[in-house]
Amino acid sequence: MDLSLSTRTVGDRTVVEVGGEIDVYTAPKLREQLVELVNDGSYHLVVDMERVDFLDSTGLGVLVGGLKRVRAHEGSLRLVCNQERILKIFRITGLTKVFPIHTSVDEAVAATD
């Protein structure tokens, strides 16, 4: 399955809809768009991952690094989440306590953690 990526601007976050499967083959175009995000200058970042079907420990790696980038700008990087078994492997690997795992868009960009 490929990997779908698209950008909008809500508020001041840049959101980042990711859609099929993030593993080894498809997190380095994950990867690509958040350097270039950052690079551009968007340093707070919402990235919803609804339709996201499946996520390996190369995708997470990714968001990890995606976190590092914009916090090196005293940014953010927020997911949106509510997919058990997706939900499932950031609880297991203890990334619950690293990222702010919210259950929608709104409520990802409106928070303030």
Given for the second form:
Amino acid sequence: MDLSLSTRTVGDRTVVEVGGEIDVYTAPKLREQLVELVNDGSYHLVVDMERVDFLDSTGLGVLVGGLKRVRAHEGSLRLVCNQERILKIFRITGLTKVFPIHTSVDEAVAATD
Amino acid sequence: MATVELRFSALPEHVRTARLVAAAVARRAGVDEAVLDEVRLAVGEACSRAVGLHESHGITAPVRVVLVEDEKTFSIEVGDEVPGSGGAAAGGETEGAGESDAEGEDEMGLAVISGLVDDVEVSAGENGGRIRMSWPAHPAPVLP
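For comparison with the form predicted on its own, would you give the structure of this protein in the form predicted together with the partner chain?
Everything in the complex follows now, all chains and molecules, and the chain you saw is the first one.
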């Protein structure tokens, strides 16, 4: 299954809905999307990963890169994920301390800290 | 002898195929369903790393994946043809220090593998590097 990406705006946040597999082949597409959003002035991103089936370290690298970019503009990058198999990858790499991870898009959009 | 052996051109689009094959063979070998996600991820990481190494060193040879089903274990060996690459993984090489992004992702891949798999060996040789991982397996009894 390939990667699917769609974006929508909720208030001052941009929600990026990601579906499918984020791996060494598809991660560059996600990177391009995040770079494009930041270049267009969207600095508060919510990446909805509820429909992601697979995530590897290349995908983690892209998310970290996205976080670095939005932080350069005092922005934020929040994740939405409830899937244990995906959360596990964030835990074993210690990235749960780096990314705010929310259980719903509504919660992520409302978060301010 | 290997249960299944796979060779693929060192291109990112083939890593998914390697994951699917590894998961299918692991399931057949009797690896717990709960562990199959880990097998899939670990083999994907090892193959992504090998593809990256082949690409960055301009090596056209394929990446080799050997899946072996034993009585009590299922093992996967992913081999690249970059001399000394396993040693680089262990923190040796300085040659690629300029390519910080690629090197960083490479290390993250290994971090994921070592976090996921209890039994893992990374080795380097003149003919290339090798990541060997294994999991307990309980093959289903053969029906009469």
